[in-house]
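In structure tokens, one chain follows: the form predicted alone.
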Amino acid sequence: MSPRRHFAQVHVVDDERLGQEARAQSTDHSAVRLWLRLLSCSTQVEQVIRARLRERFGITLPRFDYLAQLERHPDGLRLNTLTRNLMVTGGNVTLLTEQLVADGWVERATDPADRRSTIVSLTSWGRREFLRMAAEHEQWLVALFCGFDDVHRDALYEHLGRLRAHLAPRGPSTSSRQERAS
């Protein structure tokens, strides 16, 4: 296979708005066209929702993906486990947990497993209030890919989830690997 694919040009929105797709030329290399088509894809929606979250409910997408944490674990997390799921620095996740324990989304308690740690749980305002933002936040996910394709759609998902797989760790992390081959 050939570095140099040749991807079909898809043209629906004009040059000023493709943002980050905007770098790429005809002569990269596909993955870096690739990377950027996914980075743009990734920032329209994410562009979209932020506006939303904040127009709609007066909240921050980092709030709404640290509630969507807690609400899927309806026994709390550990704040360890919390900054791991939400791929941010403990820094980041004890300012969020401060803010939202003063406005009453979440609640602290210390694990009675290892009373050093500390859990946050949704406290039951908080839990009743993400799920009304979440079920309008599906919505709107729904009207975005609506026109999209059933059968384009699946396919997305599928090949995404293999280049996730692909892209997984396997062993020792990938920069320990590339160090060791330099």
Contents of the next structure:
Protein chains: 2
Amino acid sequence: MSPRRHFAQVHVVDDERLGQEARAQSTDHSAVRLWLRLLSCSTQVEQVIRARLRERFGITLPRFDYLAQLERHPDGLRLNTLTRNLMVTGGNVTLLTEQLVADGWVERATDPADRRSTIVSLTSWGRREFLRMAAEHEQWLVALFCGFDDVHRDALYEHLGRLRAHLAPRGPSTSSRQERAS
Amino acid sequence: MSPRRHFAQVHVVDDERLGQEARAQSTDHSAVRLWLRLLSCSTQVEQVIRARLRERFGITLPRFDYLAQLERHPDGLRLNTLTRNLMVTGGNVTLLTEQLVADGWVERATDPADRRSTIVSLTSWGRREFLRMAAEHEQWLVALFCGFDDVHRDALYEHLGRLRAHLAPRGPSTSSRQERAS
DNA sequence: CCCGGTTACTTGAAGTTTGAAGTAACGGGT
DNA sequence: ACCCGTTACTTCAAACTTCAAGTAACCGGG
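Condition change, the form predicted alone to the form predicted in complex with the DNA:
Whole complex next, starting from this chain.
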């Protein structure tokens, strides 16, 4: 199927401790390898953050993400916007909203300009608690990347930005123009 | 709606079509921004692949990943190894295995050397079908990254490798040496 | 005004994933 | 041979997620 190898001096170590990347083999093409490596890195960080959020605060990652989104928007967000930002389905946001409202993190209001829309925002208690968690959350990430050379980190950030710009233009369902600066 | 702008030379477009990255802001530290960008890229690719697998083959991403893992190991894999490679919980692998066995993709055998262990492998039908899907799957990725400059792609791949190497050493629960060539 | 298309959200069923607790098997030390 | 700690897997409840179908509200023409 894939008649190639010859491209790695670093032979893949087999399965132990390699995670999803172990799926990549010399016969795979670079596109697949890039995707698997991307997924692998992302999953590893995610697992750590998820576990810590649960241990330290008894909160789940989806809820934290939801709250993080709201924290940046003191005036609240429409559920629709939240759905897009979190990159999940509408039904998911509906359920998360119910739960977060029930637990006192978030409050709902109807958009006066469009009665279809619901606007959610943090309660003052929710904001206070979230900021407390967020501060620690950030330190976890700093610690995770600590020792990862700054130059490489910045370069990685930059390259991910390019990839993001390359991927984003697909499915411009709403308004908003894409600038393509570089 | 968003009473703030002015913080980067590349101004963030607001919320529209920005996904998870919209969470990053000028006040966030670089560690958080890197994580969010990584997650954003990963999620975007994942959504596309997931949707196509469902449309074209009526299969889910977790099942495809499971099969991909097995395809590379004609002699089969222990569930434990699979759990580590897929980076999911054991319970999840147990359930996936049940389903894939029930649907004829996979067959189970008890490891003669360790009666606790189950070894799973593709059925011949499963292998044939998987290879058919995998060929198309690879083309989707090629197409996704098509137009993304080769130099940037290779650089990104390289930097992700560094990040991966930086993250991996946490929790070396099993054997297996890490080579660290470069 | 009203009709038809679109958008915003909700509902419900099916599926995935996790974390914690439980069972069984291994293996080294005594 | 018997413990004891570890490992492999299973089970189960709870949480998350998706998809598809449904309801309600908007909006632009006729």
